[in-house]
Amino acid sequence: MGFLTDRWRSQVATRTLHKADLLVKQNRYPEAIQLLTKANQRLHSSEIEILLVNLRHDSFFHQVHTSSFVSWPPQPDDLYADQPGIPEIDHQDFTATNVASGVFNHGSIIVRNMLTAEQVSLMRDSVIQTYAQHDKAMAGALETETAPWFVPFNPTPREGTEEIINRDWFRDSGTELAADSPRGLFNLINCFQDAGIINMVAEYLGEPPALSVRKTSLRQVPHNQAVAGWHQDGAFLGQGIRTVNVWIALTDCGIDAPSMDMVPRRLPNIVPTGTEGALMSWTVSQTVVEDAAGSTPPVRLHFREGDAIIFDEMNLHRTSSSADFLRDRFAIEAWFFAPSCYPIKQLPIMV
């Protein structure tokens, strides 16, 4: 009976895989993808996920992208004028126009109960089994040995996109890119699909987004890790950006966890990046943190696992580091970014 479902399964994916690419050699990308991702939530197939990392990428070059905004940023209702801090909402409030609220008025907002306690399971298994096939391919394993979990995406050679090569500083920082776990991607959009995300995020960027390759990830941050650099993304992710990130804890975090420290404000520019004291040529130093901060001096973020914090890259935060901390954080990380001016470097993945 296993061998009949096996076969029944192989046979499937092979008439799913003709039909995309059908579609795709009509230009029409965005339904091979939605044809595919129906089909392999049944089939949970390698190849059909394989496919699936590669023609969201190249499907962003075979689409006109506009904005429903004429400028940006926006300057929405300042909601939560009457909360001290970070402002925070339940996943039943989530909605585009808090989630605007929050992050123009106060640099950010924290969700709770942003994932399931089932959806938070699938996604830390993710991360684990990503993390364990990368081991082995280090080790020596081939990619039909590490596949679905590990098999590291080589964008389509295009002008201004580049090569993934630093995979070993990703991993040190603990992290994994997302498409480079083509079932852990999967899971990851599916999870997001169902969780209102990608639809709060379209409507909030104004246009269908667009994931960013090398900045979106599944983390394992040790516990005992190096003090990590205060930082805002913006300083290297381009000037005329649209961008939005969903940071979602897989692990209660902030007591005896890794979490986050941020300065609960939203600042008007970019600071000055690798002044004296700052760990690196892009990161912030102490001083220049607190001269930033004010009267809002940056606070420790404790998350249960499944909330969820909204930010974009004006946001001034590091990864939080002491001795207390006894067991590694895992969480999620997806920078959206809006199409219309999306920054190539950072590799598109359509959603």
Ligand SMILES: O=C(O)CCC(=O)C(=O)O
Given for the second form:
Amino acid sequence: MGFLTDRWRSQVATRTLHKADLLVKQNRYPEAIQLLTKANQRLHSSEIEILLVNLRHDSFFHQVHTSSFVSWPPQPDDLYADQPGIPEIDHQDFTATNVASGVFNHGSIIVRNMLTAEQVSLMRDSVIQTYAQHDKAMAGALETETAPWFVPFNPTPREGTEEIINRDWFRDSGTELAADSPRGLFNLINCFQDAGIINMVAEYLGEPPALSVRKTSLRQVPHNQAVAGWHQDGAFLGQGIRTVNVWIALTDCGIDAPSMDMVPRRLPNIVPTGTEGALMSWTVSQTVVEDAAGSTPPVRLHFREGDAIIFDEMNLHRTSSSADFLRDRFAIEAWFFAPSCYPIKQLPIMV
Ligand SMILES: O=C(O)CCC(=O)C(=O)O
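Shown: the form predicted on its own; wanted: the form predicted in complex with this ligand:
Up next: the whole complex, starting with the chain shown before.
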């Protein structure tokens, strides 16, 4: 019975892959991606998941990207003027209007209960599996053994793109690239679709969004992580970009596990980096943080699993550290960019 089921799955997968191939040959990438995604919800095929990562990347280069926003940033009304600190909403109020109001007036917005307990558990398991299979790969296992949880993403070389070489550095900072985990990325995009995140981001950016391979992560931050540097991602992501980062806690954090420390206000510019006391050339010293924060000092964020915070490249934050932390923190960090002004070095993944 199991054998027949496996044979049936393999036959359906082969037929689906063939149909997707025909669509790609006709330059119909979004349709191929949709076909494979739908079929894979039943098939759970490693081959389809690996192909999907590559098609989602290639798809970017076979479309014309335009935005409904003629200028950026927008200037939405402040719906949270009466709330001190970072505004908070529940998932039922998760709309592009509310998110834009929070991010552009206060620097970020917290969305409680973004993911259900089932989605959190699926994504936490995805992080664990990805780490475990990457460990096996580092110990010499072949890609055929570590798939579908760890298959290093090697994009076709194109002008302006570079190979991914610093996986050890990512890992040391508690990060696995989601694109290196075909099944992890598949699960992430499905959860994001079901939670209404992809539709919200499309409306917020005014166009169907693309994730960044280099910034979209499955994270397990160690409880005893070294002190991390304050930073604005805009200091190194490039100019003229339009972004939104959806960061979701997969474990409770802020009290006995690292969350993030954040300046609870919208900053109008990129503050100086690498000045005296900064940990790195791209990070911000404590003195500059205090100046930038002014009357709204940094806060330590507290999340229950499934809670999210949304911010962009202007936000000043760092991973929190404390001798009181006893547990590692799991999280998803998903950086979306507007494809019409995408910094190609970030390696796009259409969603
Ligand atoms: O997950 C974290 O602790 C850090 C996230 C971060 O630095 C970022 O989103 O840029």
